[in-house]
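In structure tokens, one chain follows: the form predicted alone.
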Amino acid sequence: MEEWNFPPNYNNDYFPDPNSPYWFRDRETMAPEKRDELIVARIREVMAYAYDHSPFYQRKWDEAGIKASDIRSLADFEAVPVVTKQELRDSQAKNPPFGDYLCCPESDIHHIHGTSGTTGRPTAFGISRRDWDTIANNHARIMWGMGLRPGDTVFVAAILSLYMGSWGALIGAERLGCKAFPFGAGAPGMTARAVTWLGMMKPAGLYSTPSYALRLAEVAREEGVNPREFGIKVLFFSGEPGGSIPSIRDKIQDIYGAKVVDCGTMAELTPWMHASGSADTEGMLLWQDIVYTEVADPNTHRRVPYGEQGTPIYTHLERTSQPMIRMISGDLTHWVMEDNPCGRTYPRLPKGIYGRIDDMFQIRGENVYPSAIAEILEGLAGYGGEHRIIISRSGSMDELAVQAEFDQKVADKGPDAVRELGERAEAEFSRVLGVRARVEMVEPDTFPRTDFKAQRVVDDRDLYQSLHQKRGG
């Protein structure tokens, strides 16, 4: 395969045949069977590297009793126990700042990134000089998997801090060869600049959140301008659900005029978009040549067959500085091997990473993801945009409540029309969810909108009860 070496040593200065839809042909458009093969001697030498300079995975694996030359088959990988989150906590507190699954000097460290650390200890991310580079070209080959091109704009509306999102696009869109512009988001008022520079600039390319572009086209409207004004051909989106979710993914493009991408994974798994759709294909193809992905059983950590779900456990095959291996995400998915539309034969997630396995709740039996509901309401003419999702869990059984927004042609037609509206969205829960959800309709622009990540669920029986009285419940 082309420029397939470990540790990786990329050669910056190469492009494709400008009419292929290809960065590197074989890697991509290979038997599967063959890059197995490949792959599995590939994991072989990360984990030998990986045990030669990690106290942390000597330990984890001299406890499991495996060794690298172990590992003939994927079926055999799957004996490699999980890495998780919590793990890279502990080892970060027991040796800081990196932990001891450091396999580089900290000499080497290029960059530091890490987690908010809003929910406790952050995690922080050393990535060195030789990783940027490797991930800088794992997102420019992705990048043009998706239609963007040397000179192209690429807008970057996100926020550039610890984040990786918007670093990993960045340094993609330059890699590329574009003219890249960090434009950021998060301070008052940058919103309404955004839409003035998109207006300037005319980028090929926006990178932000799902919820980001619908706000970006908000304040565009307000504004007096028609979104499709930018000129986009390609929104690309990470972390949160959206871009896989037909509703919201068939919105955004109908707003923009362009194409959506979703992508993106982990932040400890950067190259995070080794999870991306292309031009022709839609949901996630899995690039397993830079990442390889099992899709696995949450229990026993074994991979499910395709056309089932289960979550993704990751492998770096180029990373050197902190390499995860066998790293288990907490998401929930599924995936199917087929042919896909842009000959890549890869496995694809159709639908996305759906979220965290977390974030589902059982309402009266039925599992139930937030993404679903938003699904169900971007599909409703009327919704105004935002939501909130109330749960109680403290009776026998969990109850489901949702406050959604109108828009102003719901409001101008007057308190009937919002009461049809709240109907349909009840009726429509029922037909596919399977569940009983009381729905309150409320005014536009009630809920903060986000330039992030939108948190819309809110466990609160005091809430709930409020709203199911006001429903005479």
Ligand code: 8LH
The other form holds:
Amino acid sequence: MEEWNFPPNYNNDYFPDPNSPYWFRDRETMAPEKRDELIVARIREVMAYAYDHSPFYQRKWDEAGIKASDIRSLADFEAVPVVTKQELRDSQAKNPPFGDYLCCPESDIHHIHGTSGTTGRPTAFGISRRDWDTIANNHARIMWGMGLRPGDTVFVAAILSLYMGSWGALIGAERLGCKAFPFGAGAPGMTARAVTWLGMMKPAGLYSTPSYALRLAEVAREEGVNPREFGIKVLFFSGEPGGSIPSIRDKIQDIYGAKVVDCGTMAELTPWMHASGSADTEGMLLWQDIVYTEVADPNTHRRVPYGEQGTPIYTHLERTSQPMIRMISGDLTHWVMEDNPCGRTYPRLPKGIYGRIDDMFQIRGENVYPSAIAEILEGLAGYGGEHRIIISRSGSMDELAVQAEFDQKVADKGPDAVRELGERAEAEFSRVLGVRARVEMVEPDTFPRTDFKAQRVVDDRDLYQSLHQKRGG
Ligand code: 8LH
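Having seen the form predicted alone, the form predicted in complex with the named molecule:
Below: every chain and molecule of the assembly, starting with the one above.
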């Protein structure tokens, strides 16, 4: 088998045949049943390794009465207790700085990174030299599958501090033999400078969040530049929904004249590209031989059948410093097992990852995701590119209001066109989501744009509840 060992020890001089669409043909196209057998054996090895090297996993599995040698099938593995983000935080608080799930000597750590969130105790990632190398090889392989090739320029347009997304894209591009450009994002004036540099470098690949790609296109136009002039072939996105939402994906593909590939799971699960589309396959393939993904019932943590929805639970099969074994994401998706146009035999998330279950809200009994609202608005001609979702309580009912920008063309046509667009949006919300939403159309450029992940939900219910409690009601 092509370099499928544990612990991994990749040959950094390896490249596939330039005409092959696959980096590792066997690993990517083998019969799924055969792969599953090999994954079971690999899981036993990874669990035995984690047990031997970490008090965290010893404690957890001893309490559950589970041993690596008990795992004889993928169904057996579903009994292994999940790892939560909170457990990782607690472990790091008690055993600073890397937690007692660090499975290598601290002296082996080659890179420190951390979670990018701004609330609560952040989590530190201690990544060994071996794992850094493994991540680079995994990402190079997946980027090859996207159609990127040695010599291509890859422009990383995302913040390069506490965001694993940018680093993962960068080291994948380096291992692939690309001209890697760690441009970054987030500093004042940087988007306008990105426009200049993109025009100069004409990269084959651009990495960012989908929201930022839209922002970049707006700034390019303000500077009198058509984003198609950048000559980008592949835009690969992670960090938030968008790359697998048809209205958003098609809009971005059209703006740039480039292919969009959706990828990305969680920073803890780096190599986070292990869920990624390919040059010929939309949505996200689950590259199961790198990170084994189960789409599971959020309560029982058992896999749901293909065709159904659940939350992804991830298991590293190639990491040795902080391996995650059954880490629960809290996201929602649905998975299928079908023939993929690219010939890879992996399961697929046809609509990508919808978002975090926590971000879902219920309006009169209907579950609504912020990404579904974005999908509808992006599909409406005349939408100005940014919106806010306001959930408030009127009487005992939750109400959904959406403030959406109209674009300049609608503005030029006048108030009747604005009203007509608002009515179309309301009709679409009730047709697609089955909920009544009050739509307020607002001027172009009302809302600030993001250079990272979009935050669009304003939840008024918390305000309502705290007022209610203060009144003793
Ligand atoms: C996504 C997606 C996606 C992430 N579609 N939702 O960018 C990849 C990694 C590094 C990342 O974003 O990690 P981070 O900052 O830990 O955030 C993880 C969450 O981001 C994940 O649980 C999802 O809710 C979301 N996410 N990539 C939809 N392609």
